[in-house]
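In the form predicted alone, a lone chain appears below as structure tokens.
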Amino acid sequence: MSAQPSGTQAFLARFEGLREHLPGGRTPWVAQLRAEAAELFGAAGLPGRRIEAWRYTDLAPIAQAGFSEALTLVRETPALPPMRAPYRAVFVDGRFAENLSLLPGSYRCGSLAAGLDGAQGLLGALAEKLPLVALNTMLFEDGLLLDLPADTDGGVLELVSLASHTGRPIAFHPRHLIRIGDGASLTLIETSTGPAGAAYLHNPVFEIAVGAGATLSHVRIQREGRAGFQLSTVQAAVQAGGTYDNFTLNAGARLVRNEIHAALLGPKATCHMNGAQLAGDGQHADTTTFLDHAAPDCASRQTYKTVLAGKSRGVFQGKILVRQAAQRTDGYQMNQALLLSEEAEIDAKPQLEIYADDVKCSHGATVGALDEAQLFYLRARGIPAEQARAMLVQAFLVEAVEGVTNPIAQAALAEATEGWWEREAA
């Protein structure tokens, strides 16, 4: 029997000690789901760099951090970001904070732990056999349970995840279950933050089902503390004529992995996956996508921009799978990186796997530095060097960000990126 990677046994031991105290611990179907996940995670362990999908991202710092303590109460509630949308659901260390939340009353939206009895057959329906999803399934305490009825305009909802000041390493694994009914629409603005110097692991999993003719705009703003870790997995299934629109900004954490799996399951389904990664000295930012075209006449667009300063590392891995039935697929993928330092490094691996013969698919990747001619042009017009560099960085990000059209989301993104270059150059 092979030895498990460091950290795997600690998570398994934590599960064994907590299994009856976790939500649904004595409910047969939940207990079975968790036990199956523990078996899968025990066999696979934390992913290592010998696995092709993880060759560019090393989880050794997480394995060595000792995220194995029992659950603890929040000692100090962190500061909330300003409320922009009419409603928001707040989670502190992965648990729903009712006193900090303001929920809509027109559709089901609230704590997964409180509504777990009604989630049978839904929870785990989209989950693939991924080790980090298994880890989440083992140990999730709570998450957002959102069920938007057919033909309903859900407006704008904020999902806020906060890490608390506990004084020792903590790990939390929220499970968010989101169902958008046929013909319905919702804009979900997700923000995750934490204390600047605290070591913690945030391992969220999203299970998203978008109904026929429905639309979900999902804007994700990751601003974890600089000593924190985030390993997120989004799994979205889109039915005929539906749209899943995802934008992710990675602008925090010591190490972040943003993994998205989207499946277009019905004709004329659409998926947009765009994002920006801003990484400074000592940071590692990984975006990995898998887009499954399983039906005909579907379209997908991916544009990711990465800006790296200091001794940082960025990763982009994007795969488009076009199945034999997915005739007349229109798929596009572009990844571009801007290196602001000679010590910065980017790994890019775009992939196409096509089994249909009537398709239009393309992908590309570019890596470069700031254009000295453009910088000289701005300097010659009296613009200080640091401001000129900041302007060029913002211009580089425009193509990825311009797909975000909701004004509330635009304001949140502007606040998250404002002054980034000046802080990294200081």
Given for the second form:
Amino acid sequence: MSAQPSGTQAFLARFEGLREHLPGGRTPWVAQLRAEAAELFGAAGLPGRRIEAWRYTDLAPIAQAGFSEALTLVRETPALPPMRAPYRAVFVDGRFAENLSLLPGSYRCGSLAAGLDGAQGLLGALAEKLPLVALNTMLFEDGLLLDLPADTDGGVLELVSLASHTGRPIAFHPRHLIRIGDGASLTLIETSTGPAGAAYLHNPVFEIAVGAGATLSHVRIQREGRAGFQLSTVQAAVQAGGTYDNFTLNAGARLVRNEIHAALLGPKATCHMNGAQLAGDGQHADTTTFLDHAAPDCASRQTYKTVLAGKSRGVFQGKILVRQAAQRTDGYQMNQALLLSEEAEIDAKPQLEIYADDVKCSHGATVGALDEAQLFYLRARGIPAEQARAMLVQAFLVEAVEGVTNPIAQAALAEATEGWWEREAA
Amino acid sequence: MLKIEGLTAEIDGKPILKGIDLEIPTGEIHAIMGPNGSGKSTLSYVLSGREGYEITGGSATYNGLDLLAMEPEERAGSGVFLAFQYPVELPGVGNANFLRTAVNAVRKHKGEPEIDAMQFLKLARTKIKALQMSDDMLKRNVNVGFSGGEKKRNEVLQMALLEPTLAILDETDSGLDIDALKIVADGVNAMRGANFSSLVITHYQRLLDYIVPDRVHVLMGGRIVKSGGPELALALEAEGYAKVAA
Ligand SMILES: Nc1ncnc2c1ncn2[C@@H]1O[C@H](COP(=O)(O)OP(=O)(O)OP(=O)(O)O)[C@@H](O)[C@H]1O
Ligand SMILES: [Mg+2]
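Got the form predicted alone; any chance of the form predicted in complex with the partner chain too?
Once more the chain from above appears, this time first in line as the rest of the complex follows.
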């Protein structure tokens, strides 16, 4: 596809034009990281479908969209979702919005651009050499810098990303650095939204370090506008006895690729990755996970549910790598798809790569339509067809959603999923 | 009044109902008996609106409504209830939520106000008690992991909550122990009245000792081949279908 280089070139050209003005543009170590990223991105380009990991998701629409930088004045700030947690950090077009935020004062939590000096050693520490991560490193303007000291209960924090109405297709690449100290715990509820008709690209990268015995519960609710794009990469490293839980709801965007990489680096670390993807007509939702079992006695659980309506496409790729050192690994992965239309398509690729001999690792996958007998049972009880379908869709999601136990997160999730089918069917 | 005339239906081109004529006047309870595969469940599905059945002829009206032209939920809203021979499991759907949604859907159809969770719980507890069921059933997923008998009781609970005016009970007695049979029969008898009709499908005369029918019909090969009073069930039990229907 010839459009691809043009997309890549456009991003590189933007970097050339902005490099001095980007945060840390004159700080040698930051400039160095950005330059290296530009080199990597320049060589790799926007990933094309010839690359195995990108076989099912075509970025041509992004290459062709001609996204420009978000360094414009915000003309109209979109409506803020209701605040549910005691604290929240709000980003508009990838930049920290202090006036919309309420931050905890008891630990370091705020704008990365403002605190870049203190991020040396953190920034890029967990980033893999992936083209989209490099794109982010090259162009990030801001992000969340959160450093929770050891043995602290950080409570619940909301991270909100809004795209504004600029009238132009913009791209923003926030970089979020999160460190949870040994024995500390935090629930992070992230919501990303944008205006319905606006074409924009949100390309966040998370670098998450979970300390020994620490817990991060990361709930992501992706409700980007239907013309928007989200390409997100989460890179989490979990030390001994630590827990990283990721739940991701993909409900918005024209195209989303949600890539989660978690490495279990110390004994008895745990990772839960659950998610639900709800895609309707014209939407493409891709969840790609990589679980790296690098230490013994670790456990991982993944449950993903994809519901597809209209002419939509869903992708689930899940790789579990069990390294030789990772004896007594307990790994499980399930992905299930529910197709509500004949035009919907799902591609699922589970992958186990095991080098240790004493492991318990399994995966499963199912694809199906709504059960006619169940639908009739509900309708025979007087429940109208669309409501009955909605109930069965909700029921299908239960196993993925029930892992979210924080009531604030549950409420946000319920709001995003309830009525989805009624809206799609309307 | 339920009025079925010359009803014929097929599945995948295979005729199953071959001309059913049946009238159940309002206030009456009729029983249908018949050998396995004779079309009893097919009739109950056709009356309640399940997809997959090609209606090739005849009609079915209920209080003047053309049942066959209505969606299943409209039929339910108009008072038709089917207790399934094989109740369907709904993993991920809580029984309480299911029951309340159904009750409110039917109430809405009738133009009655919806009831809230508290009101529903109160109502459900009363009915559950009458059926000697455990409150636990409300917390579980619909029919998931229920024993055969529990599923049947759950059907009767739904009937008691939805208060239909025409209840089709498809082998609701199968799989019930003797005590449960009496409880279920009491549940049906409690609804008996001038505005309640029922079509009771069963293989066992014993149920009809508890729910005494006004009429008994024998369905064989997709047709009603014989009708009579409650004594017909006794004759069937004693002599078998071949002889009685001959
Ligand atoms: N989906 C289907 N596809 C093909 N044949 C079917 C289907 N459903 C029912 N049948 C056939 O229709 C006939 C009538 O079935 P039905 O379930 O109505 O019988 P029944 O009288 O209720 O029997 P039982 O007493 O065993 O419950 C049977 O021969 C059955 O095999
Ligand atoms: Mg039957």
